[in-house]
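Next up: a single chain in structure tokens, the form predicted alone.
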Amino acid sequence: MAARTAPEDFSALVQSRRSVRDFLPTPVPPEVLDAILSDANAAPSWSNTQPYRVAVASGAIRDRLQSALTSRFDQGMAAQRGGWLGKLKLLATPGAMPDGDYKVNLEYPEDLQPQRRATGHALYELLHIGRKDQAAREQQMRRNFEFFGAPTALFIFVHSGLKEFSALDAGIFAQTLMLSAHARGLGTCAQGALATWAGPVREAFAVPSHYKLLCGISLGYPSDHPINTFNPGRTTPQSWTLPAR
């Protein structure tokens, strides 16, 4: 089949694609949130089997969410403010622990920590948050749960049945998405955190119980914030590439 793009074309899509961290609430027209489905669901997967299912929270089921999930978030840094007796606390209160289907909060690779570290301080230091302003570490990482603002979150679940396969395929699936997305003057911000607790999304939408809560997706348009400006930066492919025996 003939390229329908022209490769320098493509290319600037790809590299301009950001993480938006900072939405308008302008609501994303259905239309347009059923052409990026669309375009998305023409993602190759293992065998074709489409391993994975998309919750779409938009209007009252989103701001419903973002409530719930702040509210757990809210706790959570409470029960860490408030040493051994605030952890029993949090231990105590139903659908406060988070109850994730996978651990989100984990210990990274030390071969891995470089690039991660680098990240973090470059946000940070755009955002003029100081290492020791624990407020406001806080405060920005109670945004993943507000959805950076943007008026559409989504959550994606993988088959459990097909293992890390179906991992594989909702990553092809949700670049493709963004991507999608991006073409059309939207934003996206992919979000580990989203995976933190599965409760509510379960409690908001019928999802399969073989199904489990991989990662969720912020998406709506983006603000003029400077957060919009960050690029990490990317290693180069000869970092990554193999090397022959």
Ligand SMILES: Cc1cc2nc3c(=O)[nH]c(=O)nc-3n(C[C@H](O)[C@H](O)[C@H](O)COP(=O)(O)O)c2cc1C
The other form holds:
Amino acid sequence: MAARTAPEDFSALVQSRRSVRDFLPTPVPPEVLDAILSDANAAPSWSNTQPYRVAVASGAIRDRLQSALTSRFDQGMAAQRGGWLGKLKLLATPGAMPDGDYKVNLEYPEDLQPQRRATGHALYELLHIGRKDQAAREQQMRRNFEFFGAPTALFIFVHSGLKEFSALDAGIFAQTLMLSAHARGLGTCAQGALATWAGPVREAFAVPSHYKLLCGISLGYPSDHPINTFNPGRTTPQSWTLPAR
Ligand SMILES: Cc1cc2nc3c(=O)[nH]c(=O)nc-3n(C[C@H](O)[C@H](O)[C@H](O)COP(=O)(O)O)c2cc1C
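Write the structure block of the form predicted together with the named molecule for the protein whose form predicted alone appears above.
Below is the entire complex, every chain and molecule, led by the chain shown above.
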């Protein structure tokens, strides 16, 4: 099996991929979508089981999901602003409470907080959103549920029986898909946020009950909005390679 990509081309592709958070409405041509899914299908997996399922939402289904998810997001935000009464109202509203298969709004471990905070602050700074501008922050958060304007949203489900290993496989699958999209001039954003509510996605697609919603990916052509220049950078490999004892 000969490698046919020059290492410098591979590095250029991998290192120039960035999360895209503003898309043109231009639809993804079916043959381009097929090619991307076909590349993702080449990803390795645990015993070649491919323990994931993907719901591809375009057109009317995508629009319906955007309505369902943004309305849930709006209800959640209104509840937070409404204090205990607002929260009670949310509890009484069918479907409004997060019903994801996994808890998305995790408490971040203390040692991971600095990097998370730095990334969030840098993004808001780029958008000129102040630290106390709750309304603008909320609006930006809401964009997740509009798929940042992307014409296609993918929802990735993993087999519950393989536990962490199906999530590992789904991660490899997702990165393969995102790199294929990038190579073809499209952009992507992996979104944990899209696993907050599973109900609307399960209503729209025939998802077997043992497949659990792990995350989403927005897919489309990047716009020239400044948000797409955001590069949070990385630590150095020395910061995560372990010293020998
Ligand atoms: C599993 C996963 C979940 C993510 N969830 C979100 C999300 O909900 N919203 C968002 O705007 N970005 C999300 N991101 C994008 C990350 O913030 C981004 O990958 C990281 O900051 C590095 O930036 P880059 O992708 O531009 O290199 C997610 C990325 C991954 C891999």
